[in-house]
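Take a look at this one chain, the form predicted together with its partner chain, written out in structure tokens.
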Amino acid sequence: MRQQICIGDNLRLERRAGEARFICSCDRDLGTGQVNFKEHCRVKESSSSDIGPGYASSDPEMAGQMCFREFFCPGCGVRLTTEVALVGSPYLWDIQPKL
């Protein structure tokens, strides 16, 4: 039986006190494995044209319907994941491994 599942560089699902919990590499607890860990992140939502140099759109009206979300660990500030998403859409619960 797995005691933990590593998810990328910083995130892991770990058994603590009999429950699977999302944990950052800085040891910050990001909630139960039953809930999207993104709900426990600090989230920056910006324009999809402002991701960085070279992303500017030639159609700002269309681009304005989309946003760029960055999910940071509230403990250490590492960026755990990102989403290009429709403005107002719920966060995608995209990583649900079972421990």
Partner chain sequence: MEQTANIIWDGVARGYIPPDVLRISPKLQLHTKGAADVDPITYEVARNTLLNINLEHGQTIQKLSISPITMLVRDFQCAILTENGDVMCLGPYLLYLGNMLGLITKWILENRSEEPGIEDGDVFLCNDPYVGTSHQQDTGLTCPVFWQGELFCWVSNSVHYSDVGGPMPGSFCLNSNTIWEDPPCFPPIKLMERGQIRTDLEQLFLRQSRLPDTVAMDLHAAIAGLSVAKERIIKLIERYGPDTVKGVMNRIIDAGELAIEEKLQLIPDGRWSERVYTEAAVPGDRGIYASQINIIKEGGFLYVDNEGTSPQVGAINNTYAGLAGGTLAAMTIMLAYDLAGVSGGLYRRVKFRPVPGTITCADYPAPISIAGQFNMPMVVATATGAVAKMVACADSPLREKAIAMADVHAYGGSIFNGINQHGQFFVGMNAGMAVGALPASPVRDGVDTGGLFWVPGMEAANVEENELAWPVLTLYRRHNTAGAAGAGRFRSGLGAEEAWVLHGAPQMSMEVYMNESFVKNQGLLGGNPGGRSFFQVKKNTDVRLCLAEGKLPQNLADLSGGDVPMYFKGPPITLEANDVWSSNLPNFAGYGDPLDRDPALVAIDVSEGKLTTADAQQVYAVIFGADGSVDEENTRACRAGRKQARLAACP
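Now show me the form predicted on its own; what you just gave was the form predicted together with its partner chain.
One chain, no partners, no other molecules: that is all that follows.
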């Protein structure tokens, strides 16, 4: 029996061959639990104003420095997570398990 922890509807941390791995619901391996799984995803980066109604910044200068990122499984295309970050910054680590 595999040990696993559900992280969301489509992402889990699962022990395989003695190592913790991020796994999509389609069973696509998204890397070891020691690295940011976002590095193994397809990414769509757009303006932070594209988030949707009600998310417009009152500071146009700051809005131009921010981006909206969507991370998709490269196997099945399901969106796994999103983030708002500074343009050009590394991907944020919102899931960093203590293994």
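All of these numbers come straight from a predicted model, not from anything done at the bench. Residue numbers count along the first chain shown, from 1. The term rigid core refers to the maximal set of C-alpha atoms that superpose within 1.5 Å between the two forms.
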* To do: Please check if Ser58 moves between the two forms, taking a CA shift of 2 Å or more relative to the superposed core as movement.
  => yes
